[in-house]
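Here's a solo chain for you in structure tokens, the form predicted on its own.
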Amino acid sequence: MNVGIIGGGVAGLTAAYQLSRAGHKVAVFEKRPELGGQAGTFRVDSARLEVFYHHLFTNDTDVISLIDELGLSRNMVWLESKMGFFHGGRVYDFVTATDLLKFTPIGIIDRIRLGLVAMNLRRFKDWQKLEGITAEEWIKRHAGERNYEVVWGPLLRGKFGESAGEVGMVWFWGKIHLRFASRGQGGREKLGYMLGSFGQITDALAQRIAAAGGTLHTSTPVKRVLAEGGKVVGLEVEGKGKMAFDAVLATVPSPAFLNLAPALPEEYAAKLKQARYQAAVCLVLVMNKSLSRIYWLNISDPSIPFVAAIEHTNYINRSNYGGKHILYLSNYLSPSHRLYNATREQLLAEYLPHLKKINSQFDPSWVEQSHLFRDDAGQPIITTNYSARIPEHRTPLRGLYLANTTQIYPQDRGVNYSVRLGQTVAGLISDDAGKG
């Protein structure tokens, strides 16, 4: 079978790899100059680095298995992380139970409640029971108003902005369940990273696809999905015209999919129209000094215009980057936010004064390079009773399939679940091909 795949991110490439292994002919079309999508990379001098920070948890079994299958396990390292929390002008360690007991912005009873809630969510598996309640309502009820005000509320607002109050508890459960389930004895957390960047996965998948006779086209946008008589027949591709395919998989965000396939029936299209996203915005700083001793610093200060400061070189040795310190300033913005369309220079001017709050010694001269990356569909907004609104992978147009981050549920988006998504949809396409 001849399969066209729209999007060269991890899900699209994984699907293409699985389909090509099964004997199908695949063609991948990526509108950007490079493959990888949200797992794309760029260069810091001679080193390769993710445009959006990445690490793996010990229970990310799908991508770990794929890494092993691709012969890349030798490049994986598992290291203890240094997590922190910034509140009230101070950086707090936020990893172990002892760290929690020392977290004085909340009282001792609230500290105990916070720890018990995290422990219970780690063990809780029946997430369907949480679908009808918001994260805000559940946290206030079970962890208390103060814990919401100081800890979880600022992080939800930083991630989802004005939609924070709508976020379903299942999304919050997924984050806590995943994170704490990856911790070992004593509460210490080990995270996985691929030395040389996770771009090696993209490279290896592309090589395997090409070796199996597949083709990969970058800087090649798809203009339209072609359908006749309720069945997909091909794609209209910029610079290539109309191309015939027996099946098409789209791995693009829901609004983009609607534009590509306007012939979709209204009931299915209505699910796509309900999808909402926050844009992921990362300003990456290459510095000659370190901002803090923390790898992942969550920000609980409404005056600071970013939600987290991830100092990659507090996790992976800076010798891998010519001795430089790598700092990601992470943000999630709605289209209505004043910084949504800000340039790199504007964000730099906005952010730099706030780094002095984290480290009083900080000076702008520490910053030698800055790079801005954004993805308008960076974070789907997961609301209550979300499962009823997830579009099916098999669309009503026979031979047309969808795989995007709105369908990763109850988990949140990430490399592991993109791999799983690609494998799942490739299986559906192969099964349908077998049925004739």
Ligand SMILES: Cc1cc2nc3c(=O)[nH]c(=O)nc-3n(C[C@H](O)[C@H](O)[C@H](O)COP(=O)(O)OP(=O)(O)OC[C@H]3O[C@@H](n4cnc5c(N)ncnc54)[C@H](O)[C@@H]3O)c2cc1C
The other form holds:
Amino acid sequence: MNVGIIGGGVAGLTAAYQLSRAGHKVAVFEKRPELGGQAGTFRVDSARLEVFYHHLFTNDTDVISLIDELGLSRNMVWLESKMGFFHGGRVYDFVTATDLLKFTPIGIIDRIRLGLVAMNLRRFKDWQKLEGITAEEWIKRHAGERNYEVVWGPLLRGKFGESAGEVGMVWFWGKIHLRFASRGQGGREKLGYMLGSFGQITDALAQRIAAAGGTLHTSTPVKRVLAEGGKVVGLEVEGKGKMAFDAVLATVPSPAFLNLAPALPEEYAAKLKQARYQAAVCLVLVMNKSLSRIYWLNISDPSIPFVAAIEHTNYINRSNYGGKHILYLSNYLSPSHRLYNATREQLLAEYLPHLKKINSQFDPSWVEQSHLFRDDAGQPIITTNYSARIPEHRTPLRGLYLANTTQIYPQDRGVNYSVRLGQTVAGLISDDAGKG
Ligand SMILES: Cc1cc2nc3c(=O)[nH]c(=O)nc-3n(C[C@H](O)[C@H](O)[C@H](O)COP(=O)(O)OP(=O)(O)OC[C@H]3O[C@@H](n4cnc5c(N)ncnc54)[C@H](O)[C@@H]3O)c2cc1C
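Now the other one: the form predicted in complex with the ligand, given that the block above is the form predicted on its own.
Okay, now the whole complex, with that chain kicking things off.
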């Protein structure tokens, strides 16, 4: 069967690889100049680095198996995380139970309560029971107002901005439950990184797809999905015109899919229309000095205009980057936010003065290079009763399939789950091909 795949991110490439292995002929179309999507990379001098910070958890088993299968396990390192919290002008360690007990911005009773609630969420498995309640409501009720205000509220607001109050408890449960499940004895967490960047997964998938006779087309946006008599017949591709395919898999965000696909029945289209995202906006600084000793610093300070300062080189040795320090300043914003369309220069002017709050020695001369990356569909907004709003992978149009991050639930989106999406949908396409 000839399968056209829209999007050369992790989901699209994994599906293309699986389909090639099953004997199908695939063509992948990616609108950007590089493959990789949200897990794409760029160069910092001679080193390769993710455009958005990336690490894996020990329970990301689908991607770990794929990495093994691709012969890349030797490049994986698993290192203890250094997580912190910035609040009231101070950096606090925030990994173990002892760190929590030392977190003085909240009173001792609230600290104990926060620890107990987190432990209960870790053990709790019946997430369907949480579908009808927002995270804000649940946290305030079970962990208290103060814990919401200082710790978990800022984390939610950091990811979802003005929509934080709408986020379903299941999303929050997924974060805590899966995160804690990846911890070893003693509460220490190990995070996985691929030395040389996760871009090697994309490269290896692309090589195997090409070796099996598949084609990969970068800088090649798909303009339209073509259908006749309720069945997909092909794609209209920029620079290539109309191309015939027996099946089409779209891995693009739901609003983009709606624009590409022919009229879909209202019930299915309604689910696509309900999808909402926060855009990811990431300023990467290449510096000659280190900002702090923390890898992942959550910012719980509304006066600071970014939500996390992620110092990659406090996790992966800076010798991999010519001795430079790499700092990601991360934000998730709605398109109506004033920083959403800011230029790199505007963001530098806006952000840099605040780095002094984290390290009083900081000086702008530490910054040698800066790079700005955005993705409009960085984080799907997962509201209450979300399961009822997830579109099926098989669309009502025969031969047309969808695999995107809005279909990941109850876990939060991540490379592991995009690998799983790609594998699942490749399986459906192969099954349907078998049925003729
Ligand atoms: C800031 C940030 C940090 C993250 N950190 C982590 C992390 O630490 N660990 C982790 O596991 N995951 C992380 N993720 C999530 C992870 O990167 C994503 O879940 C995963 O890469 C998504 O892959 P995908 O293929 O599903 O989607 P995408 O990567 O979005 O791929 C879709 C592709 O479709 C292309 N496309 C769109 N329209 C068209 C068109 N018309 N024609 C052709 N191509 C088109 C896009 O350019 C894109 O390449 C992070 C994401 C972000 C935004």
